[in-house]
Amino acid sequence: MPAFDLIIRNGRLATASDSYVADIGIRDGRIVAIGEALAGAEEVIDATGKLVLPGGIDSHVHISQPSGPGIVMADDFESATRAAAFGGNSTVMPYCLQQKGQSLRAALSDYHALALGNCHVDHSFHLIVSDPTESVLGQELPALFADGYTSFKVFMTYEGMALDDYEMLSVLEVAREAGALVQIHAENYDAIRFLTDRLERAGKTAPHFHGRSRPIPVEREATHRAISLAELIDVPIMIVHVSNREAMEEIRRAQARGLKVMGETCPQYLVLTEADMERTGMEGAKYVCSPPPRDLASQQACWEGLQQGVFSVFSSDHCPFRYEDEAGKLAPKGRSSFRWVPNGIPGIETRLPILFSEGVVKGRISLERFVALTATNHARIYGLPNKGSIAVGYDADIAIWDPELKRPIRQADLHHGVDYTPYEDLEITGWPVSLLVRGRLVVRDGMLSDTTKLGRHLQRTRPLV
């Protein structure tokens, strides 16, 4: 009987410490060996002259998820989990959103039954905490914590999803006596709702002015304050999708105070600029996200967040809506203004191959940090045991990636359920080429390989933050 089921040979393997040149042996879908000349295997993987890094996990995805009237997202479980395995990313971790009204349960066993049988790769659920009823906060959510659910988001925008301070702090209080993590999307709910008024009284309703509503000093408030609040319970909480130098201050001033703060940013933030939005009539729609993408000075700073561990983590927040569509970008209401313009763009697939390119090619961050920033932080964060690097015991999530390889990105070539990108021609140098989740090739030699979708859900442990 052969010692493994495969052997990967003679690849640079990468952890968020060091790499180096060895085999990998596995077995029953885990790691079981690491060294030199390993034999007895059914299968081998030459990987010469390729990377072989842990699987990426993207902790910030939006997947099938509610969003208004008449819009629908363009992603769903198969096809976002299909871009993923693409993209070189093992886990994903999607937001389950409880609507007003709604229990948590509800909306977890709904947000499940579309996942069912439906995923390439692995996932684990975050919760959007809209409703902060009185079961909600005092038998759901640490039931909820319980079951293996340990992170949750919150909302500071957004009609409907907007919590005020007293409903944050009260949700703070019940993830401090969890022991939960606290996502916070941090903008100023009232300030943009003025801003908005008067753009629009103005006249200025064309899709560029969806980032005036939003300046900087928006995003920066909100940081300040979720800070703030998180201080006065003493709960551990992360900032997504960071997007520029004042908001990345806060959170560094924060860590250095000895403040359990984290932050999170985006591809938008370091490749993409306020100018995308100023594209001719309604272009500038497939670049309307929240917070918006700025300018080149904020791109500076977020790389800087990146380099010096500001930031602990580097997501996607893919967030998919069809351009050519009347239940996305070009909705009737749309039309008529920024203010109804779905919100949201998509980078499951191109997260990965985006940071590999412009940081780790372009000298920005070593190979190391980029593991890190991509799978083994996201896996320690978020509480996934046996997830995000390459160990003997964990799982054999594993990205095989051709680092010379050099194309631009196109919408012909990706996988998503999307008809556009916005990151077009952008040229990247590097991509991964083969995936494995849980010993399993799911794409091999950029060819998905098993179509069967055995992607599991992952129960979570404490965060470790």
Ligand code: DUC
The other form holds:
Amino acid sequence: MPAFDLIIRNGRLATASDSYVADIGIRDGRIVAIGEALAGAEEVIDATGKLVLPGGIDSHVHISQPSGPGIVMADDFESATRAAAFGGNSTVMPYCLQQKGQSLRAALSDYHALALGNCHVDHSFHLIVSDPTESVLGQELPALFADGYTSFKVFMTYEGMALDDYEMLSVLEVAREAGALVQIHAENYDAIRFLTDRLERAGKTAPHFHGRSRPIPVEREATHRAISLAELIDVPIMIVHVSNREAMEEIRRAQARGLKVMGETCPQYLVLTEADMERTGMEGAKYVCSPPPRDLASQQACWEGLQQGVFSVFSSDHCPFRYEDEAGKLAPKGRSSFRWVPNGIPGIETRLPILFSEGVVKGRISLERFVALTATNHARIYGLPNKGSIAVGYDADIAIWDPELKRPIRQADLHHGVDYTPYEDLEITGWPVSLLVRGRLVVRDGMLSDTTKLGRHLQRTRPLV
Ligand code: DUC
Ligand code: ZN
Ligand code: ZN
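With the form predicted alone in hand, show me what the form predicted in complex with the named molecule looks like.
Next comes the full complex, this chain leading.
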């Protein structure tokens, strides 16, 4: 019997700390050897001239999430995880949204039913707590933590989702007791409501006024408040989708004071600006997301956050709505005001190529930092053992990249369920070409090579923060 099921030969391996040329031996879905001139495998992939990286982990995606009356997300678990695989990701972390009055267990069982047998890559749910009742706080969250759901997201804005400060403190207290990590969507709900009302009264209802309804102070204030609440409870938090310098500096200051405050940013804050929302007619709706894309100085601040370690993870915030669709961006009410335009943009397949091309190829970040920001840190922070690196004993979750391949992003080439990409025509150097998930070649040379959809749900351990 050969020693290995598969050898990946002569590629340049990269981890969060090193890169070097070596062979990888894989057996039973795990990496069992890293060395020179490995031999004895059923199959050998020649990776000469290629990069061999840990499969990406996208710890912030929305799939099949209820999004309001008449609005439907464009991706189900099959299409989202297919797009994730083509984008070089072997694990995604979607949200499981608790609707008001619903138990977390009931919400989870709905999401598991949607995901089961439909995933091309592995997945693990975060919980969105929108209704922190006594039983959610006292029984459900601790029990779910023990079952491997070790992170919760809370919102400081949105009708039906926003928690007030008392509720935030209550969730943070439970997280502290359990050892869970709380992700926070930091925008000031009342300020957004106030500004939205004023804009509408002035007839300023086009999609780009979305940005004016939630300017930087709205995000900065909520970020500061979230940090202060977490400090009161003495619990780690992750501020997700940070869009600008002022919010980033709040996180940096907290870190300098020794608080366990982490930050995440996303592709839209590196390559889009508010000008994208100003396109004619309803076209601007294609870029409506929250927090909104800002300006070039904000992009620069987000790069600094990635370079200087203020941000520890780079995620897509994939939140897919079709454009030419009344159940998506062209929802009839959205024409009357930006308030009703579904909030979110797709990015699950383009996250890694954008950061590689704009970051590594353009010399803004090293290859090792790229690996940390897109895989290793997600695994550590969210408690995914044996994921996110290339090491003996780890799952054989591996993306093979052609670092020389130049091709613009084109909707026609993508695999998500959305009918547009906000990044159309962005020139990219370096694309993932093949992907293994636990040793299975899911994508091979740009083609889906395994349609078995054997992606698993992953129970997680206590976050390492
Ligand atoms: N927050 C997210 O995390 N995703 C999409 C929209 C939002 O407000
Ligand atoms: Zn959010
Ligand atoms: Zn999100």
